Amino acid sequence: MQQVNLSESRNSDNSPVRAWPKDDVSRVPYWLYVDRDLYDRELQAMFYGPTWNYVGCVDEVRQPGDYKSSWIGERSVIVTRDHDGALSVLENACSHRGTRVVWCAKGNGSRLTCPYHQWSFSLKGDLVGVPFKRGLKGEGGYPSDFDTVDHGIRKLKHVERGGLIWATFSEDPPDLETYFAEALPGLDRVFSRPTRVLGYQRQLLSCNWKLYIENLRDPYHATLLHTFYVTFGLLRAGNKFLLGTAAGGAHSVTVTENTGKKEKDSTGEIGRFGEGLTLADPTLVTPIPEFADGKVTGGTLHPSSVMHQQANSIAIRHLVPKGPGQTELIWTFFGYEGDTEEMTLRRRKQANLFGPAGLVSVDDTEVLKFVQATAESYQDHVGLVEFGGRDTADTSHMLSEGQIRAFYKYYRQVMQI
């Protein structure tokens, strides 16, 4: 941590003005993780801008008249299978006052209904019912040119690819495949079969949403904070990496090989491993091969969607913005259709790594509130991030920051900072 003189540099109201602190990206401010006007903007030109947003998986909502809650930024949607098998996913924001249409996380029904008026939807977002929509008795309703036509729920873009449903409140997004560009193969990889949902993990993290993108674009410290990892043989140092990025660094693309546990190797600068401690069940951290290439590949998908395959456990996290200081986690776990009995109890058993209470993710939850407690303490100082060099380039070893260098040179491109 570095402190930056601000002196010489005041707005009108003696307040620092937000500038980077150097031309690269070697250096990240810590106002970035506390700026409301910022993070306003963020959810703009990040969330509700041309992106892609995870909204959910086809399991969800696989039965006619299937509908389920979820989010893009703070924004909630609903997503939803009409009873002629189509796929829609619309704002959840009744087009009469605002209230929340759907209220619960899943449903099954054949309309929508807004509980403060009671109008109702279809499942495609049409308004097909007003009460009093002609008053009573000759007095009150609307108007003789009101129409139902003009009354439905905004609709959104969609698109559906290997179960996973992505969304977008942008009139004229990119198509799936240019924004994903390089980061496609390795979801398509994990995805390319039929899957079912496991079931769902939520936290509510106290940290800023992009202390957790950046988390997940730093292989450095997982060696270091997770001794949980290299004490069973889940991840060591020492592994075949490779670190890259996609669509100008916008996402971040992670393939190692879990090799298994090791000699005591790369674990020689690390202090708290466990060198003598075993399991009583080595199936929470022993997978089942079931990929040809023997590998392991996850990532994070701008803005808000992480893949992991780790172990056996497969799943995508959704990072739910809530303000400057606090992001809500939901962790979706998938089995594939076909799946043993064994491999599913696999499944679940390597689930608990991960979530509020993971053996894994646990450290994470708490370093991360400590980093955005410092950054709001310290908002004239900066981290350090150049690990590895100071260049955004792709690596062959674990032992570099440039993921997180590369999304600031994206971030700092579309927020014109």
Contents of the next structure:
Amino acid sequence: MQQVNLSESRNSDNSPVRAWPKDDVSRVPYWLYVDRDLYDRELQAMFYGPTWNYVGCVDEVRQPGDYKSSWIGERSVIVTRDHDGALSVLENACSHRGTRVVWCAKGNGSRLTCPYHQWSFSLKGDLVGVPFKRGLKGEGGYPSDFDTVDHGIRKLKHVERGGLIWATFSEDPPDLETYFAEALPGLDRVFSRPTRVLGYQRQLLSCNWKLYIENLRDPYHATLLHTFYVTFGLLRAGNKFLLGTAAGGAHSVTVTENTGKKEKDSTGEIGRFGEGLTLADPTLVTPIPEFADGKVTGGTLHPSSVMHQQANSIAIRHLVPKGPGQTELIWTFFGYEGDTEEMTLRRRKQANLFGPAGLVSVDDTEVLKFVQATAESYQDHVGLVEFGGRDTADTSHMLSEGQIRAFYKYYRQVMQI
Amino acid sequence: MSADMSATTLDHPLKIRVRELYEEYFACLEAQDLTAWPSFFTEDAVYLVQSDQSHRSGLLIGDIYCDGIAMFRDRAAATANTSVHARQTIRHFPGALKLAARKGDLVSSTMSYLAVRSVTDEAPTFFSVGRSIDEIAVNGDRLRFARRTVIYDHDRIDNSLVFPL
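So the form predicted on its own is up there; where is the form predicted together with the partner chain?
Following is the full complex, with the preceding chain placed first.
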């Protein structure tokens, strides 16, 4: 990190105009993780804009009448399965006074009823019941031109693909294939067979949502912060990587190999490396062969989703921003329909690497909290992102921050900053 | 002592021994003595930490899962040797203890808990509150958990869960 002179120009109230520090993406200003106005603009332009957001999966709403609540940005939404089998994604807000209609994580029923004034809606969001619609004994009620057809809950555009459900607040979104672009094959590769939810992990990160996205686009830290990976042989700095981006930097695609064997080269720089540590139960990190190509894949799917397939662990991580300095992370872990008991056990064991108690992930959440703390108190400082160069090209090694730069190239275009 | 009627059908010394097991277990966690932590479990013990929501849904995956003593040792070694985290102290306050009838060498037990975490430079927080549903093996040289399921009442973990519960 180094201090730079920000633009000399001033707003009318004499506060400094916040400008990008350098005309490339090798520097990232710290106010980017703190500024409330910017955060609100991100919600509008990204989370509520023409983007596709993970809201759940078909296994969660398998039966007719099933519904679940989910999130896009800070907004609560409802995913429903109607009795005719149709999926809907609805705003979780009553069309009358805005009360959140569904208060629980999951439910089943033939109607969604708002508790405040008992307005009831079909599972497709149509208004089907209004108490005292025409008043009582000729008194009160709604005007004669009131029509329930005009007052359904807003329905969001959505797409189901490979068992995952994606939704958008945009009325005119790009189609999903165009949107995910080069990131789509990686998603299809993992979600090509019917999946079952094995469980969830939820945690409230003490950092801006972009810091988490950056963390996933930062292979530099992988062998340095996560000594677990190196110690137990999951990863080494010399591993072959494909670090790519999609749709102009919006999404990232990371492909590597799980060699599954402890190797000691390229670990000389790592101070905390624990010599002689071996796993008593190696199945914690060792996969049962599952994908013919032997690859380990992951990627960020802008703005709110992350896919991972590491060893036999398969998950979607759902980012729910809770203000500039906090982000909820909801991990949904999957298995495939027809998994053997041995495979299910392996997936359960390997979930230990992830989430709030993850033997790897804990390091990230702890570190990101202290990046955020610095950003909040040193807002005029900038972060340095020029490892591996200043460009945004794909690389075949992990010694680059190119995926972060690619994200900010995309980000600056969308945010016009 | 709990006023629970089912406990009165058990011999008093056993209930005292179970309460001592919990006290020793929490003392081990408070001391962050990860080397000793696995010794509170039987060789084939199963340990799961998950939210009440996940527990009620019967979900297999939670935040921590150990199946067999090797996994306890691996988690202990990894946390002690490879984990990066802020210095913190976690106090465990055991609550109501309820014993169910003994079946052979196993006693089923439910214990509520409150865990308060103090992280460097921060005010303490009610970090986790919930209960555990346990099966305790009473046939060894000391009582050990054969199955321990920690079910927290809240839906999410504040930042991270570095140490077991």
